[in-house]
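Just the one chain here, the form predicted alone, laid out as structure tokens.
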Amino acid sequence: MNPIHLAGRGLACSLGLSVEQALATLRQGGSQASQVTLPGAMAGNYPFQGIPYSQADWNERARELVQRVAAEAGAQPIRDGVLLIATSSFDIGAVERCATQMDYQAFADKIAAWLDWSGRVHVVNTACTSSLNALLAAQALLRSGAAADALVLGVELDNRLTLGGFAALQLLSRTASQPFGAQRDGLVLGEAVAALRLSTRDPALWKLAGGANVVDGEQPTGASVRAVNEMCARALADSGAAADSIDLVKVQAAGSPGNDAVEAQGLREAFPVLPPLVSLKAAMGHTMGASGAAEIALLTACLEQGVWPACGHEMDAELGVGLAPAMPQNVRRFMATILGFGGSHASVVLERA
């Protein structure tokens, strides 16, 4: 099989409107979350990691962000390739503002039109794992020879339905995201638009070696130790990598009291010697369906340029794991995981080409 290269990346998130802006913000210690006020039974202020880009019209803001991020990833020459749109909220923010009607096909058509896309278009919605599963779908297409180029586009933008739903489930922190933290009390949500351009004919520094998605619906809003363990084993097998060849694991670890503990136990069981761990949720929030693509875009850039997210909170010693305080040396191969609603556990392995 031809290698599948990560030939381009683009990112807009709370840290900035490009990968370079995000790196610069990380170098300065990160960005301050804004506060969102919710009414009703869960009334109060919640931290939120929004994209620092203002535009009164929801659709126009989304269009400008999508076009900016796709251009940064170098999507223009492959507009006849495969486009995989990964999202969990679609354009519900526009629906809330009476700027459109809920129509999933119209959403896909709208984004394709924004990018002047002439190739195949697919939409992937598996909640938080959407963009990792879009990567796995792109991998299958490129491995089979059905396509030579693909763009995975994660889109997760401001809306009240997601915030209200997570607040009603009592999953949101009112303070800050503390992955694997002793005082963790919930998630901090965020916005992101991220693009990963994959190619079998455009060599690049990183390549997608393999991955896996495991579904365990016993806990529809939470992770499963067995599924985390199986996800890691399948991803390693698909990528042809041994557990001891993984130099770094980008974990989900969003600050959930229950899910962080489950993930920690699953990782301890999956790796005889646990590699260094990193979470990007405290830096950019949990960006739902866009999180896999957004965090891979940022992490690969961090590894290339020697930037590391600050971790200012105390780790929970009872979990038996912790986040690496500094960048590990000579990271050749890393695993990136996302755990989501509906029992989806997804992981991919990237390695230096």
Given for the second form:
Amino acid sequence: MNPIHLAGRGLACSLGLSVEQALATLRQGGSQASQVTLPGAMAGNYPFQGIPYSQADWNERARELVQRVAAEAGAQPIRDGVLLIATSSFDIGAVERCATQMDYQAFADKIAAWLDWSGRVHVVNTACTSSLNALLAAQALLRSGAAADALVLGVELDNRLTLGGFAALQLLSRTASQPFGAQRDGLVLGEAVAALRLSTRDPALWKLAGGANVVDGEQPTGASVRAVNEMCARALADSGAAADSIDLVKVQAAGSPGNDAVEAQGLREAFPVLPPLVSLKAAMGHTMGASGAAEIALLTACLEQGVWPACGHEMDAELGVGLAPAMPQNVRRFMATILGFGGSHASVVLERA
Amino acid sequence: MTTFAIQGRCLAAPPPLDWREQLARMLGAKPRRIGNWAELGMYGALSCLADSGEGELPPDALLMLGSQRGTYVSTGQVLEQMRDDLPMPLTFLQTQPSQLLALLAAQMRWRGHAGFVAGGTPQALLQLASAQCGRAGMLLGWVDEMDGGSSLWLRLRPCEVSGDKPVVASAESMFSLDATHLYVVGSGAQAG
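To complete the pair, please output the form predicted in complex with the partner chain; the form predicted alone was given just before.
What follows is the entire complex, opening with the chain shown before.
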């Protein structure tokens, strides 16, 4: 079985319009969240990590961001490969502006046309875990030999439906995202377009070793301890890695009072000795279906260039876990986890090639 | 080429007139505020599993769901609600197709790999799923609300047997009573 390399990556998020811009912003301590105002019973301002790129037309903005990110990932030569679009909100922002109809296939066709894509296209929506599930699907296709190249494209752009829905469920923070924090009070949502180019042909610094997704119906809007545990075990088994060989875990931890606690307990049970942990949610917000791809794009770059996200808030001692204040030495293998709506718990393992 | 034996199916397109009553009997109670699309999906999936004769879905089986338009009705309702207020929380949840995966997992007392693929065709869904599924096979569904609704499900297990004359599958032949096996090749799915 040929190794599956992370041959390219691209990112647009609140930290900047490229991986390099995002790293530069992180070096300077991060970006300031903007504010969005929502109507009704939960009316008020909520912090939001939007992409710093203005364009009045939703579709034009999306097109420019998608093309920019795909180009950064080096997608142009593999346009006859597999394209896996990962999203939880499709182009609902354009629907809200009456700029399009809600139609899954039209959304897929639109993005394929923007990229002049001639290969297969699939749209994966498993809420927040969409990108990681797209990555697992790409891995399966590449392992089977059905394709040699794949592009996982996470797309999560401005829309009122997601913000309003999360506000209605009382999941949003009014202040800031504080992963595993003592004062954590909810999520801060964000935008991202992120691309991960996978290849069995092009060698690269990182390879995708394996992963797993576990859906558990115990708690449809959140995580369960047993599923976190099982997700870790399955991801390790699929990767051929032992728990003590994981040098770092990029956690979901978005600052949710309940979910952070569940994740912490699950990780403590899954790892006899807990590896160092990192969360990118305070830096870029929770970018929903794009978060898996966006956070892997950023984290691999951080590890290569020695940049580490600042963590200025106090940890919740009762959780029994904490975020690494500085980059761990010699990270050769890390696990990246996203937990989401629909009882979905997904994790992948990447290692240096 | 991978061959799958069809071990169970539900071909409800449209579903029978009493499908809601049948679903309530399978669940032990009427489903509450999960939305019409999710109810259709649950009806088909549980009927298919019953048809397969399996009491439960194995933990290493794959649950894969696709749809042409998915939760568009609930999404339209939420957009309407959001003209001057926040959406109702449960209505917002109905816009998330992955909620059906969690509902099914809970009802089947199952934990495993499940996913939702938006758009495309049932054949493309089968191709993607076949790359991800192991020896326990998959429960594969295609659910839509348009035109009276449809809930099409197959319980598929990989097998060695191949049919005499596989033909390139259309959605109609994949989801037909005549097909006994499905064949997945590099370029698409075939039925036989």
